[in-house]
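What follows is a single chain, given as structure tokens, in the form predicted on its own.
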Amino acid sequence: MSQMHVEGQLADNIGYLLISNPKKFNALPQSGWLSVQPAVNKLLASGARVVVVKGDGGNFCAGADISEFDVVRRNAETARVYEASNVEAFAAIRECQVPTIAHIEGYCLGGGFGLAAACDLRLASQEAQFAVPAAKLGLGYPVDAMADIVEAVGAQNAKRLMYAAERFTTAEMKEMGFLLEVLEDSAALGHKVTELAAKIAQLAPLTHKATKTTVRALRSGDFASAKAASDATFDSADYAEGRAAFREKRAPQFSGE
């Protein structure tokens, strides 16, 4: 059995999703996937306004660990079912309420890829590589995965990444769209993605929200949910705390009510 782990890390408002299996580059297995939604949860309740979704020892997540496939994806029924612990990890990233930012460093491949693109912000080291290498398995990828990916770099690009399943650069990437920003190294990185992450948490979560739900509606169609949570905001305590600190020239103080 894989040596692994999933766990939720708070600190100063910042949820920290951390993927740990190192000996396997972070590779997942079915237990892994099973322990992303338990963990968002977690994080959220202990007060996380963003979550980071990082990996452990210089690797972001490999994907599944394809050493197990012989017995939790031997057949159609199994498959079926391990396919369906995959996509609830990826909804758990996608639905989080909060602000989410995607860690990348050292490999992002497969199912880490899938975790990745549904993020909202990526950022990644410069030796980063991606890959979807599903071609090479004679595995089809879960269709709310593929509409992640299709979101971050075009249906094009797409079905490159699927045809293909070659590996990608950090430069590639960002030329697709799928990266917000590329550093220079891990040091770089992670003084980035904890700037970007602590000034998101000092911002106005129920805004967050309704940003999150007004974007998520483009793709759902579920307008009336947009449109209850920006609605939300109006009579808010926030809001009304953005225009005293606005009127008194300081910064705000926002609960989240």
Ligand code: COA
Second form
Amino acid sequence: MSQMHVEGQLADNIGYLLISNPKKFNALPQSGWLSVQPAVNKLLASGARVVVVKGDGGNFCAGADISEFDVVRRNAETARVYEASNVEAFAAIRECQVPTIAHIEGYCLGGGFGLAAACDLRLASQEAQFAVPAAKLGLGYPVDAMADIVEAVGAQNAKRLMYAAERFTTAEMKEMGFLLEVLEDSAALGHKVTELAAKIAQLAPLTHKATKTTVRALRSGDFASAKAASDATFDSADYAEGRAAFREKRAPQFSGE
Ligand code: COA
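What does the same protein look like in the form predicted in complex with this ligand, given that the last one was the form predicted on its own?
Then the entire complex follows, led off by the chain already shown.
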């Protein structure tokens, strides 16, 4: 396997999407962004009921690999192609049919921040650091990526992140609403994320899908899909199982059907 890789690992119905390029704090080249969607699809095909996005070696992701920008993102024409790969990676996370959790430690910068913003839930260890330094490089962000950031922190905070390109602490990102929870260290973060992921993985997949589709519809306007996803829960075997389990005072066993 090459030094840089994006790969999925499955454990107890929890899919882990691992971003790895440790020598560059997991900054991803274009080929890395292009590996995200296939890796997520593979995890879903293997039965993942929740996907945890995490970086290798104590950092989340330092964004796009700037060293290849002179070639692959050198002007508007090449940037359009580059950004299609970037946008595809964010969409794979945002539109993933199961809940997604960002497990954030160390650097969470630029495109790494974008990946985290595309996740449903974000938890971080105390020492993590956040920034979107696009204005230091002089490049603009794609609409979908910006929409994720605005959704996560509101328009004013999104503009502050972009305009000043400052580094923010976990306390500041929690205050902005970006982080669900801050844990004291890497071990506590790992424990908490696994516990939360396991809880989600045990519950009804079609309800999760309906929740995700409905929250998403508030942005996309696709209320028909939200209604269809909600309707599907009521016709599902899992709904019958949920009611039976309630009657029989036992834990439900959901199949996703
Ligand atoms: N793209 C390419 N290379 C990167 C990178 C990125 N996004 N982030 C880090 N690296 C590389 C550095 O160039 C350096 O390579 P070298 O050893 O060959 O010189 C190596 O990773 C270590 O980084 P370094 O800057 O020496 O470490 P540091 O601890 O002083 O700073 C960062 C770490 C992450 C704060 C700093 O590297 C940085 O600001 N990176 C850019 C982040 C960014 O702007 N991301 C958004 C891109 S759109």
